[in-house]
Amino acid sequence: MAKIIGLPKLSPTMEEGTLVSWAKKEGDTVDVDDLLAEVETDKATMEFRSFDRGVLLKILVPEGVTLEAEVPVAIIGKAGEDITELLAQVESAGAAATEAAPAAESAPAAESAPESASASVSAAESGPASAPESVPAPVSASAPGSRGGRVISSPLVRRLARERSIDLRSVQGSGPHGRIVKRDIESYAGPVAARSMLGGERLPPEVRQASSMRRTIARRLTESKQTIPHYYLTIDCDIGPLSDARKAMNAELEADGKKVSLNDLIIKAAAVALRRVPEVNASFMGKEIHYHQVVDISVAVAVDEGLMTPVIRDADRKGIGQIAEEVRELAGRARDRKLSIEEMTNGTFSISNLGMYGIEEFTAVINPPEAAILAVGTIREEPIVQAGAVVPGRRMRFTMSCDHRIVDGATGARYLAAFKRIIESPLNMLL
């Protein structure tokens, strides 16, 4: 018997995504556990996997539409079978959502005014408020994106056209049935956009939709710095040991075709650190402190849409070379969006570095529920005095972000005063 087939949530964050790109076409066999369809996430591109067998009767969203997760974007059944019904049912839920909106979008002004002293007056006492600006409801059946005398579009398309003052009875929709999509509101070029072009009027700023990992990065790091008690300490080291281990090792790599990088090194030196002072290694888990049995090192890695943080796994254990390695690799599929949720979760401690940029000290937000993160700065080339003598040194500064919660001062000095013992006399991470 036919189904509809609805966008499954592929991560726990998972709010909406983007159908990216369709594996099967209508009238393919489809089998249990057969890619259907890969799907833009708030952490990645994540495959959309089959949890039946039978037919693709009918695609229900093209290529390129963002989503609510569960909204139905496929029919699957035998080959043949009449899918009549299930289509109907389909257009009335949609129908219905979107008579439902109005509803939802005339709540109190109040809730979309600025945050001000004065949002706490009650509606009594500051008179009537001004109805809140909307996408006018009611349009004849023949113009475009519209059916049953209402445009057909989702909540995320109307609050956009509200926020680029586009009156929806204008666009002419591009999705199933003559829908209005994302990407109709991003094409469109109407009345507002021909007069500025003509000088009419000052142009108005740019704006883009933040995308799911965006809005993802935002609300995390928001309740990061909201709910943990954050302090910071830095260290100074001499950077000139571990350079000069790791030329060492790249003239003894070099044959075979691989190098270690100084983030690599980094990397290593902080998990052994965190085996010697191993407080730091842990998380605050409401009334309990979970001190960690493995060390496990989040790397920050910077992608088009904003960061991603590969997790290196029992990073003391390894060698140089091996978590140079892995480094690469899991970078590399970052940057394609092609990282697994196993991969980017869970890790015990991180690390991000802007050295490469020419940043020589900053702060970075701690990765919750992880207790510190490490803010990485460049090589500083500057005198310095050894036994009694200036001399050409190479320096590089750490900050480490501590969880108060946690991590107390004494603690988090011990932890830096470890990692500099390491970084300055690189066989200790031998040891």
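Numbering follows the first chain given and starts at 1. Throughout, rigid core stands for the largest set of C-alpha atoms superposing within 1.5 Å between the two forms. Note that the coordinates shown come from a computational prediction; the quantities given were computed from them, not determined experimentally. What changes on going to the form predicted in complex with its partner chain:
Positional change of Ile384 between these two forms stays under 2 Å at the C-alpha, relative to the superposed core. Once the rigid core is used as the reference frame, the Cα position of Thr216 differs between these two forms by less than 2 Å. A displacement of less than 2 angstroms separates the C-alpha positions of Arg421 between these two forms, with the rigid core held in common.
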Second form
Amino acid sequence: MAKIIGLPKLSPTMEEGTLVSWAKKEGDTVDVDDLLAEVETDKATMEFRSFDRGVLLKILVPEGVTLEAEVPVAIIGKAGEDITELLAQVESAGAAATEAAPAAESAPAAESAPESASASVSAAESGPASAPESVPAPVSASAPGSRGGRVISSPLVRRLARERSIDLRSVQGSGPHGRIVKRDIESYAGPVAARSMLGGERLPPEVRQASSMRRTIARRLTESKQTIPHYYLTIDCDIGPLSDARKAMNAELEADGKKVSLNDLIIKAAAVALRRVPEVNASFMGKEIHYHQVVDISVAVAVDEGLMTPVIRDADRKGIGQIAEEVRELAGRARDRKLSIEEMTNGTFSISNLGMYGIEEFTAVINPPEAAILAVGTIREEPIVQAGAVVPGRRMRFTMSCDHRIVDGATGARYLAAFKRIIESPLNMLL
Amino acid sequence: MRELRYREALREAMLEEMERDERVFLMGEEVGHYQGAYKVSEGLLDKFGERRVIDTPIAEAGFAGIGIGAAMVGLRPIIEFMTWNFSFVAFDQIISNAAKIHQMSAGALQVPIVFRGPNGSARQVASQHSHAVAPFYVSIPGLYVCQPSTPRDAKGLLKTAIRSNNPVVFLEGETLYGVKGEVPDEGVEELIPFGESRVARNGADCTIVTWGRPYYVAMAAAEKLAADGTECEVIDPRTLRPLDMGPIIESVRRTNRCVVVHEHWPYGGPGAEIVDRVQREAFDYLDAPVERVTGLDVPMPYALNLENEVLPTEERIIDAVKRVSYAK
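Go ahead and give the structure of the form predicted in complex with its partner chain, now that the form predicted on its own is out.
Below is the entire complex, every chain and molecule, led by the chain shown above.
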């Protein structure tokens, strides 16, 4: 018997997902574990595999639409099966959901329901949902340059749009059947800069849909700053010994074609320091405090559309060479957006490094439920006074943001002092 | 450079090659005493005598076959068809023998032969005598196919054809024989290699690929389009097999649009082949479907007004360029 297939929750934190592409089309046979679609969740593009066997009878949402979890996306059944009833059910649920939305939002029982959804194709489609079987209204394909939900454009335009990151749904096509052609995309991108330079007409902002990663970053960081009482501690360290240690290690590693970075050493130092001041390696969980038995360091990696935090597990127990390799491998996959959810969740402490941009020091936003994040600045070569004499020095400033609910000032300061001892005397890592 | 007519350029090519290599000889209907049906071979009989300029009976299968046999044993024949329409009775010789012997003898035999003559419509010679034959021959591996548009290309390509060790189908044009154009001075030898397209006109807005008689129609259309501000790049492949797509693809990547103009029928042939390769090799650069302006898909009518409609016209070329440019 045919059944409605909902968008699965592909990660514990997934509230909504963008259906990036269908791997099957209507009429295709589907087996258990067959790839049905690719879904972009809050941080990764995930595979949506079938739990059912049969024929894909109906696709209910087009590619590119963002939906809440559980919203119906397809109907699977036997070949030729009558699905009019199921379709009616899907449609009426959509309509009911739209009507019920305002009530659901104010109802206390709404806790179990996802937040109101908004499909990204056009504003007309938002369908706030109160029940798992609700769906957004059927997608209207009235966007310019589109026909039947598909944007019509020349191959050249598609390439240019990819290169210039232009969403073709916002470009008006002037060719046959509304086809978007070269002159449309050029007049779309060009005159904006030219006209505003002339100081003539004031142009409205260019409106783009925020990616699901961008929305996740916005939500989590707002939540962090609003709920966690941050305070900041800065410590200035002599980075000379660590630089020298790195140089010596790299000389050893050269034969194997390997290298460690200063950042890899800082990860290791921070991890070892967490063992020495374990109060910082904790999470405030409402009525409980969780003291972590493991030291897992989240490393902030800038990617095209935002930021990801792959986690180096057991960084306190790993060799620096291994940390270096893992960081490089995870960062590479982060940029390709190929990290799994497991690889970027459940860290116990974060490190963010903007030294490569010449930033001397900065404060970072805590990545909940972690208790602290360490912000790493650039190396400064400057004169320092040592035993009454001015000598050339290499310095680096570290600023830790702490969750005051569990890490008090003295605790944070003790941590940074332990960290500084390791940084300034790297052999300390071995103790 | 001097100006020569297309027929004079061809004659010079044969004369120079016959002087250079005594194995080269010319055979066909009316090539000798009548001085050539289109006067291409004028004067060659007097210069080289009856052993090397041979008049034949009206028997294309026979003299094409004799030519192939002569080539197999070491001579270098030029076989003139009075028109390419008459090659159909020699089709089997060209396809089954000339194009195959080298492969079937495992390389032991070669067939260095040139089949040449006027191709395509002349003026009111009706359906049986107006064939543009390139599609028939261009699809055969084992043959080279040349179709020069200008006197210079005619001379340079025919010399290369005569020196080729493999069979060449050389397509001229009755309406082109009187066309004048620049040809390198006497004593300056120019061999134009097979497989080199020529950019005849530069332009940034649309690429036109054309050869043979419509080449001149397309060039005139390009001038009119330029007056309206649309600059076409015109490219002549010159040899249809091998086909040099390099300059064509390079051009389409700049102009983002392409119109292919040819005399032969629209179904298949080098015209369709070029469209196929453009869409595959320049897909991400195309702003519009590739268009073709072709001879219409009918047997050629006798009436002059109808014949003029069937052949590619300036108007149809201009319309096609405007369509791919999304103009008006």
